[in-house]
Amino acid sequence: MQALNQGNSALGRRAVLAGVAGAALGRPAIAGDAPLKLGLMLPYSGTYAALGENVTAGFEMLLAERGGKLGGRAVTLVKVDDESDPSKAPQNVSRLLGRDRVDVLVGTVHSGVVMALVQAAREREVLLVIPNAGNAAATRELCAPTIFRTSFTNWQPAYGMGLVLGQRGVKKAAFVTWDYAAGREAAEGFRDGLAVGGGEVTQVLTVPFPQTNFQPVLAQLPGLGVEAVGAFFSGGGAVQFVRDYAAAGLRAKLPLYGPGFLTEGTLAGQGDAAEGIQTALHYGDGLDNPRNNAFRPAFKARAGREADVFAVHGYDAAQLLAVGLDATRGDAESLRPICAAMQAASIDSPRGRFKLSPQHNPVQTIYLREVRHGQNRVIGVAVPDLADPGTGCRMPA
């Protein structure tokens, strides 16, 4: 990848040649007052459909607040359903950059799917904002000047939950997850946090993604000799896992914990099975700050449903992108000043104000939550101002 630190001259030449190279790169030249085209690659069907819909609704809400413009230019959204299918991701990215000729990529939810977007951002110098997928590699060893994340890494909330349990004196725990990147990285974070207090994860049990037959792993848990169980699931899989866990009679014997996605946006389907489960996440019900107090009723009025962390991710993805495009008055080709403005941004988020680490991850508070009467109520702070380790990132100066 051609690094952005090679000087403004390189980017200037690129802008001049955009009309010639646009077909090859799949990116249009600036054309007066032509709308900005933003490619939203998100799941609108399957296990993560509800997540993709709320990311989109949050993004569109910020756009509406700004009169449909970023950097003074009208915005056109081009949406692609990625179906949470990594095998289809390269084709979907090519469609957005080739046929649709979008200026900016925004996506996605699935940690496997996001890698195609990361590859495009690195190889084609396309600006990418990740509004959910927590794949650590995207902002660790595969970091790039044009890749930004407004959500979390899979490591962060899992680390917070493990840290809390370690501080409580838990010495042995098991972890259950789907067998894919997000699950493995969540298990790593949970293990690292627990280890701070002298605890250890003695067993990681996995289920193929997106299968929801959890009975084989649930049957193993009572014989592992652990004091607690951590779990990473999300969407429809989280609904099924929590219900199956309760139905198996495990709650009284082995308390269930996890990154907040275990109960985020899933409580209606989980019902009483989720009551009392504690999780760690960078957002939760009852956060009392001016931005959140305005955001929640406005989102419900617009979307007809309660806001969750996925809505916040979409809203903040648009907020961060607005900072960059405002810096160039909507010139999406001026990547150096866009990226500099985004890197320096302080985002007034419903989760609480956050800045970005040098690897372009949010440095944010991880809250401790407990399910109470159908809400993920914030009951404390698991860890303040947590940054992902950013291992392996070699960002150009």
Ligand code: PHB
The other form holds:
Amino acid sequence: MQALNQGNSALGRRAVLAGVAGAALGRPAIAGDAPLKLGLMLPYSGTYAALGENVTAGFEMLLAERGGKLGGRAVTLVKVDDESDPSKAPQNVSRLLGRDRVDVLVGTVHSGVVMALVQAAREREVLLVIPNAGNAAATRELCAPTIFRTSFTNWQPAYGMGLVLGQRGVKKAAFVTWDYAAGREAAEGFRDGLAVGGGEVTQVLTVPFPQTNFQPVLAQLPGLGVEAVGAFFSGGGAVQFVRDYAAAGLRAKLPLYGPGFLTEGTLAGQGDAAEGIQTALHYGDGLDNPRNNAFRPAFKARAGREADVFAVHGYDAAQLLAVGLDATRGDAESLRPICAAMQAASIDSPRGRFKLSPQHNPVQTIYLREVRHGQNRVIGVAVPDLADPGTGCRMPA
Ligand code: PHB
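Return one more block: the form predicted together with this ligand, after the form predicted on its own shown previously.
And the full complex, kicking off with our chain again.
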């Protein structure tokens, strides 16, 4: 952590300037008891709206458990609906850091939108916790001391799914996805996993994000000569895709698999069309550990709906921040000890306890799940303790 070590770093200057400005305005030079401002940039509309809502509800639940405080300091949340629209992301981030003057950034769901947050975290040395978006760059080539993720890389669950199918002897598969980073990276993970057993992905078929006109792609699948189909979709789009796949009569001919987002938080809308679909994810229904057994009923009582992996990501983002801010008793300017504590954290997550890789991404077990009676039941382990390869990350020492 070279930059954070130097007293004369941009970060150091930022802290000093903030103190001078604060004194001139009659505020204390050190933040003291002023509430800590956290900027939550998430989708509250569009195809990923339910994901953003559950990330937020999970985050707020952990805060409530800690009396609304992190590191002993009261927390104020500033929420922005990013609409999963990459073109609006730079402006939304500027607003949070400029007008709203947040101390910490938390966001987002969409792999393209998160790039604006990553850029700000790198250029302005702001602490960023990513509670969903799985794009590789954030913890590979654009990794940074102040960037942390409590979710996954797009590669991780897709790799687990491909690995299981390869072990079952699948030799040729197709992959269907929205055409953006998350889908492309999921296709790569699926390909890498399948390749371990000697299988290959012969076609990747795409649909522009967030469109849901799947008919042209579905019509092509039977003619591809593949034994199985993997798919990355999530939220509202996943509900539609799984329904359309079943309605096209493809389930019996071409079994459908995917990273577990395909059936996560979507089962009420998918109904019978999802029954029997197997997916791989770092969470599932019926995971029997004390943290999950407490988390599930508490979330339901609070939010009025079932928890899912997105709620877990939000809860764990707040848990990780709590570790960092406890280390400095709420002093958000002391990034070096905050980041050191977060890097070393062992998070007692509803998914099972996890630690972070040196690139700040969870090392976690990928479960195999099957939809049974409207639940994503865990039926096995696809890969234990899977780390993202982290290729290209040169984290300052
Ligand atoms: C992403 O864009 O990184 C993304 C979105 C939704 C998911 C998973 C990944 O469920």
